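Heads up, the chain below is alone and in the form predicted alone; it's given as structure tokens.
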Amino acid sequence: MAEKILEVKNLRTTFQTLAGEVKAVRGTSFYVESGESLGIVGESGCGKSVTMLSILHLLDENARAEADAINFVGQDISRITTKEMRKLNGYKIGMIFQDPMTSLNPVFSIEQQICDPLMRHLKLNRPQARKKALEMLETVGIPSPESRLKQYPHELSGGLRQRVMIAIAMCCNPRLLIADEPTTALDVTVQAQILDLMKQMKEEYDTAVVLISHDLGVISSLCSRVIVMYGGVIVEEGLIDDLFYETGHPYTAGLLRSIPRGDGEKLVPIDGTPPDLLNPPKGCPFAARCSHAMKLCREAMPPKYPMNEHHYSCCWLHHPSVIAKRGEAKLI
């Protein structure tokens, strides 16, 4: 079996707002092993990029993150201190933001910005990190990297930002790789390139990698196992042609028919909106905007029911004598 790069336990993060308490993440519980490429998926707001950004320590001072544990190659990083998390970021953990305009610092060079994790993590000196940082971008695909460590962000394509900030990510060789919507504003040419690059930079390091998205397609060109996340919880979770032939939950049918598929069939819609995380339903959370709801839906939240040994779903639809009494349903 496996290492466990990342076990997370009982997640929770909340946001104190003017209107009240955002229950943004609630009882969140997943694990990455080494090597393995896991998405999680969803639509904006459902609490995706706040459980990475939990785990991180990266919150605003307006929010406060909980967790039974949250082990990362065997440290519980739940109970560091921020100042102790930065010596794990960018050095044991790697991070690829969704906008590299404003991830990137715009008044420090590509060279500063992917010498100075080399000099503080690898304690390299200048020349030596220089040296890394051109053997970086041309492992990234970036064409004359010598004239680039001396360009700016503002004088980079999306693209090429997108790729220093791979570069930036993977330059110390990290243990985990966590990539929040890379792909994001790109066009689906370089979209492309990017999902391969980070394909071929997670086989090289054998680095684990967390993929952040909205989009199923993405997710699919990359991951093995994949999280659906809805309303701060998770919904399902499987393997990719679980959730793909043997879909489980209603939302991630939902999602699933949103994917234009080439065949000319109209996409449907998800009708509805997100639930108010100020005050969360208790019961399912997609309820309200499920065809399949049944009145025990909106009454209490759903256990995980098992699929297969690496398929489960939260969902009534699974409960046994629902089953027995209605049949199985057909979610595409």
Given for the second form:
Amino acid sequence: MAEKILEVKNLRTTFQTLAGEVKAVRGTSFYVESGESLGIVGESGCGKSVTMLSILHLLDENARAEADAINFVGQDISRITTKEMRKLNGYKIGMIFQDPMTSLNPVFSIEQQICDPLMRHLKLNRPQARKKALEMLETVGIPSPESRLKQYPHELSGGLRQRVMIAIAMCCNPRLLIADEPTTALDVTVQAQILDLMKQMKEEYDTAVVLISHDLGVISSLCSRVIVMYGGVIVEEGLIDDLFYETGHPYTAGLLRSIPRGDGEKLVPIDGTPPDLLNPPKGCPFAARCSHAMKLCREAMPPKYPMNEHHYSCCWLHHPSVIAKRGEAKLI
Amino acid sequence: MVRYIIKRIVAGFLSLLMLITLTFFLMHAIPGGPFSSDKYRKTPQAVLEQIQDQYGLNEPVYVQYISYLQNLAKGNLGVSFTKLNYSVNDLISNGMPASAKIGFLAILLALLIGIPLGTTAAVRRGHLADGVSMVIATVGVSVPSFVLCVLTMYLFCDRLKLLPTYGLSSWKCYILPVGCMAFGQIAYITRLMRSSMLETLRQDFIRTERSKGIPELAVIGKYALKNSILPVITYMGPMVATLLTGTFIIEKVFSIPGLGRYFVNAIGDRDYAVTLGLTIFVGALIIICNLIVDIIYAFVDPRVKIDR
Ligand SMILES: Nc1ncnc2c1ncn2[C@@H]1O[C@H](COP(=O)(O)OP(=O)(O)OP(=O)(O)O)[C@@H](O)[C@H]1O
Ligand code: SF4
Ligand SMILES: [Mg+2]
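Switch from the form predicted alone, shown above, to the form predicted together with the partner chain and output its structure.
What follows is the whole complex; the chain from before opens it.
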């Protein structure tokens, strides 16, 4: 079995706001194995970004993240200071963000933006860093990298900027790459190119990838394992095939029904809205929208029900007495 | 770049011409002339006529205007009506050095304190440092400079007897005028810097810098600073020009032989030539400063397209 390079145990993140405490992440636990790619899927606002930003110490000031442990390559990074974390950011863990239009600093050249982490983490001098930066731009498929280095972000298209972001995130050859909706802001054709590039980079550098998306289609093109998040908790986790063919959670089933399948079948969006994270329900977060919801669902948070070695689902439908009464739920 | 600069210089000339014309005709539209004040009540009418003739004040206004422009083209800003044998050029070369020295030091002080103070306030928003700097900024903007001058003079010169009250004979003389002049500017720059830094820190690319492992000090002091200093650069244009040419109140209170005094005296005395000459001088300086600032801005912010 591959080594777990990242293991998150019971992560809880809250935001202090004027309206009260937003409980954005409510006890998530998961792991990433070296070299694998893990997808995190869920509707907008379910806590995907906040989960990863908590791990990387990149949250806003009004946030508080706590965890029993976050082990990254043998070090508990939930206990270290932000200052110490910055020595791992960009070096052992790279990150790509959703909007390449706003994620690059407008008043610094591409060269300055790539060379800085190279010089800091790899202790290169300027000419060495420049050389490495050129190599990286070439690797991510940017034409005439020599002249691109001197340019500023506004002179590049969205797709090129996202390639630059990938080059920056990958330049120190990190163990883990976190991509937060890296293709959402791009044109469809460019999306496919960027996904291909990420696949290629992952193979070339043997980096583990966490890909955040609300689109199961995007996730399935890159990831072997998936976490489904809803209302600040993980509701289902499993290999991509388990999720597609042995769907365990009604919310996952809803997500699957809302993927365009290309066979002309109508999409079925999930009715209703996600729970209010200021006052999250004490039972299953999906209860208000679930067509299978029972009285028990509103009363108590369902535990993890293992479905196979890699696959579990947090839904009362898997409780033996419920199965005895209703039989195996047919979700799809 | 060269084309842009030439274009800006031409535009600058046109604005200057407009300024000259407007000031000239407005000055002449005000009733009363340089020799109509009480001082000249006992002067015989014939003598006054003679003097007015000598300065060309009896000519039609447009003739005066044209001859003024002709002189100006030769670099001659005119002669004073009230100070005998003094040309406006003389006044400038007399007053400018003192004003410019004080102004330059005040600008330096304002930038050196205002930028770090505003940045700290933004980074420590809601904490003590923010509160302190905002109090300074509010006081600085709302306390009139003459109050500040008089208070500090009373405290440091009269009570503590630490600093001299007038002149510019030693370095100690500079402390109060420079400090008083800079205070309001520090306040303004601090506020400007704070709000623009807060805006910058909200941007996505700051999170990117952190995700690259850049230490917080460099994220703020390098990556955020270059973005948030842009409004300060813009403000520098008019600020530099006005501070370099002196402030009447400060020069009056601290008896500094600067340009600001001449300006206000000239207006009181209806000394057209001096008022006009100094207006043009200050106007030209503002235009030049703005041009320089715009060029610096284009260097700092690559998004500014100047070759079009
Ligand atoms: N700075 C903040 N202050 C208050 N609440 C916040 C803050 N940042 C995030 N949240 C809340 O945390 C919750 C989770 O947000 P998160 O960004 O993780 O969602 P997401 O799953 O990444 O969604 P998206 O697909 O829109 O990116 C949201 O409900 C949001 O309102
Ligand atoms: S626990 Fe109940 S409400 Fe939640 S998903 Fe399962 S059946 Fe639906
Ligand atoms: Mg997000």
